[in-house]
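First comes one chain, alone, set out as structure tokens in the form predicted alone.
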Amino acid sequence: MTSMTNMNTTSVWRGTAPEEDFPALHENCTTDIVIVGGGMTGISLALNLAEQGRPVILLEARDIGFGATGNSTGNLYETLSRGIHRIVDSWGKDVARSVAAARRQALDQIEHRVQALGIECGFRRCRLYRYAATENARAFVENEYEGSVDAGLSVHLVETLPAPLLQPSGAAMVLDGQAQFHPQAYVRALARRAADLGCRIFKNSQILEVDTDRRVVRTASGKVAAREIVLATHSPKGFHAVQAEMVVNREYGLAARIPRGSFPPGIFWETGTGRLSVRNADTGEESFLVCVGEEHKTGQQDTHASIERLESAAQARFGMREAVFRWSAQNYSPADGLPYIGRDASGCFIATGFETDGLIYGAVASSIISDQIAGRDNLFAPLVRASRFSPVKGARGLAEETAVTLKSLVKDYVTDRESIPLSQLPLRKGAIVEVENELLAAYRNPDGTVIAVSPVCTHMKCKVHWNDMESSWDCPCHGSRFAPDGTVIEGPATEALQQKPLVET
């Protein structure tokens, strides 16, 4: 196993995908509809916008696909990862079956878009096997069934799993006609294109600040003023009411290179002791086999230790070699377990809530976005607007974060915070620490100098936890991320951590 100290974190997409060139915001500037997200959603919405003929910018932090979206599975299907039971037991058999509808559409129109624009990613449609790999989880196997049925699925079973799959405990669930594919060379081919029908799209253009009254959005070194704008973020930036209903998460990936043909073709869905999603990836002339699993809250875990008994459980059950590429994701579950798209009390639109499922809400996302700028119907947007509220269906889930949040308050707050002296600070590594009675969030760098931040997220005020693995500071209130020089690397938060200045005895 490779040493967790010097651990590549990037993704198999991201590692993989083909280059794209768009300049960094430079100017003022105005047009109609500003989209800030570069991924799934903001990509797809601006290339149905630049059809349109509709005058568009797009503003993306970093790299086209970076963020949710190029580290995502790459698993297209109708269904929910978590289970669309879920849904017809929460808003009955009609609500399910439009959740499938809506993303058995936005499939269809990811396959077209495909084969229109000639994009080569990869695409093909496949088998979702859905299985447990022990007895106390076939219930879940079984409700699902149920529940897939009820949502107008088109499901059966088997008895086996086709080699070298473990075989599983009771039957397996299989949905024919699911799809996978690469998908920041997707995004980036409709960037591509919609760049050539007129939209304009920087990157290394961060967000820093969100004027909704005005219509500005501002980077460091830029601003754009638009009729509309769209936080295609995953979380919206800034301050929105949805961000006290979602559970933030980070999920762990892993791949490794395998013969060309040596795994079946299709999405494998391990239900047991926690959620394993396997697939393989055809990238060039290389082959791997992708492991995605051990999910937990954001800031309250041992991220070295999740990645460690992903790296198990991949070698236990598919004799996975050593892991080329290694990676985390962030995702947001809404509280009533449906996303949260359009308009908000803010007047701006989102699109959050989409849990592991990004890939096709993101494409739904667009359809209804772009729908609602044209004024025209979408018979999927009211069930999903962004500015609803269920107090009974989505009670659990605001519970939930709420606790969350509360917790994490009460341990950095009222108890005492766990610190260690700055000079135990090892290289490499980032901690709270005390200096004269202030506690830091610092980092000491390979050279030996020590960066000192404020540990007190500039979102809502809770405070940040080393991720050792990705060498981050995340907040688990609300999931925003820093760099160890306090710099934002993921929202909601717009503001840096600030930065202290540090002389070590």
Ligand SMILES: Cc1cc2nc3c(=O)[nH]c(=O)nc-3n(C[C@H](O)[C@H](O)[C@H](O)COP(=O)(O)OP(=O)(O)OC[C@H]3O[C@@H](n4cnc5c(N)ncnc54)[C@H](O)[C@@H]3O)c2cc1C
Given for the second form:
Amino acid sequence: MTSMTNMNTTSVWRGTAPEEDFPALHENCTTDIVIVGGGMTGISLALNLAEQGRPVILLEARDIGFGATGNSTGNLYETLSRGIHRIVDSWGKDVARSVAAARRQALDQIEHRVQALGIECGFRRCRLYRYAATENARAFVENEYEGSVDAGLSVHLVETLPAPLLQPSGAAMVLDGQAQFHPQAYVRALARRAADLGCRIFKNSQILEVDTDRRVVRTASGKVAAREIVLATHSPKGFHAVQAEMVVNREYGLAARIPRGSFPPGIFWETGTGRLSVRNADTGEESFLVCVGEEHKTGQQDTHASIERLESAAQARFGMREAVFRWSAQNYSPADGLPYIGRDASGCFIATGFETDGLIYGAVASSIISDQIAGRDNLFAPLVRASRFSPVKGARGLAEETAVTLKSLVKDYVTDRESIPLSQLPLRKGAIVEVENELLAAYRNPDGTVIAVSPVCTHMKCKVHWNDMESSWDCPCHGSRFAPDGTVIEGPATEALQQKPLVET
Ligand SMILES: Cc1cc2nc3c(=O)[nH]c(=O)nc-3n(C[C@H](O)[C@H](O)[C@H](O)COP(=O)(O)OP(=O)(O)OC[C@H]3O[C@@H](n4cnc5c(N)ncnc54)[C@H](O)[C@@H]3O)c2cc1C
Ligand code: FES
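Okay, that is the form predicted alone; can I get the form predicted together with this ligand now?
After this comes the whole thing, all chains and molecules, with the earlier chain placed first.
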């Protein structure tokens, strides 16, 4: 196995899609709508609005697709990865049917865009298979089959999986007419099209402040004043009530080269040995086997151990050899199973709580928000409104899971992490160290020098934990992540961790 310290954590999508060149913001300007975030949600919305001739500016902290979009699995489906039966159980059949219908419509829109714009992103229709790897997991697949029928999905059962997949325990459920694409190639092509239609896109333009009263967003080198602000940042920036309701998880991805045609097209979801998602992806001349899994709550587990477990599972279950891409990304689970899309109490539009289903939910959000900006009705919007709070009656499973998680988070972040003496901090590692009775988050550079920052998250003061695989400080509360020098990487925080000058004696 490859040494994990400071490993390259680029995804197969970000590693194989051409760069789109956009400038950084170095001016103060005014527009009708400013969108913060250049992922599936922000870019799809930017194109919707640009097609309607609306003046739009999009600001992306780093690069188009930098967030979850460019680090996803690239699967597009009407159902939900944790099971649409959970929506049937907690909200009833009608809501589950609305969810499936909204997602089906979004999938069709993506296909239409691919065809109309001639986007080369490997879009293909395919089957989705959900199956159990163990006897114990069979009940989940059976429930999901019934839930899918209730949700109006045209599912059927099969006894075998296409080779070289191992045979399932019990029958596998098949959903026809789903799809796969290269998410990074898709959003970059959409961004180019939106720019051609007049949308001004700025990358390397991280928002440091959102003034919701004056409707202004600020970067280090410019400001945008707008009638409407859309926070398409996966988790909204700053303080929003929804953050208290969401559980934040990280998940891992691997891609290994395989001979073209040696793995069948399709979305394969395995339960029973953890939750594994596997697919093949052809990019240019190369073909890859992509495997995603080993989800855990952000800031709460050994990241090396997680990706090593995924490598072992991918090898045992799918014969995956040496991975050439390894990465990790975050998802946000809502308390009641539905995403939060629309205007929130601060007056901004937000789109979050997508779990691992947000390539489609991002497209759904772009339709809802463009309809709401234009004053049009949207049938799905009331179900997912961002200002709802109470978990629905009967959502016991979901609500209990969230309560358990929140309790464990509280326990976790009020308990001081063990600290080590600074002298024992190895090269390229981070740890909590105690210096003159103060706890610091310290990282030792390859040249031996140390960068120290406060371990107190600037969002709501939880304590950050070291993520050894990605060399970052991760906050277990709402998923903010920071570079070793304290700079914000993702999550709701807008301010860097406080620098703590440190002289080693
Ligand atoms: C491992 C994994 C696999 C997944 N696979 C699938 C899948 O197969 N199918 C599916 O439907 N969903 C999948 N998902 C979920 C899906 O990837 C996300 O829900 C979706 O990409 C979210 O899109 P988004 O545009 O809302 O957020 P993002 O793609 O995260 O985009 C948000 C953007 O905002 C930018 N940003 C953040 N803060 C600032 C700031 N201060 N200033 C400016 N810009 C900022 C970020 O840099 C980022 O580019 C997966 C998720 C994970 C974790
Ligand atoms: S992300 Fe909210 S406290 Fe850290």
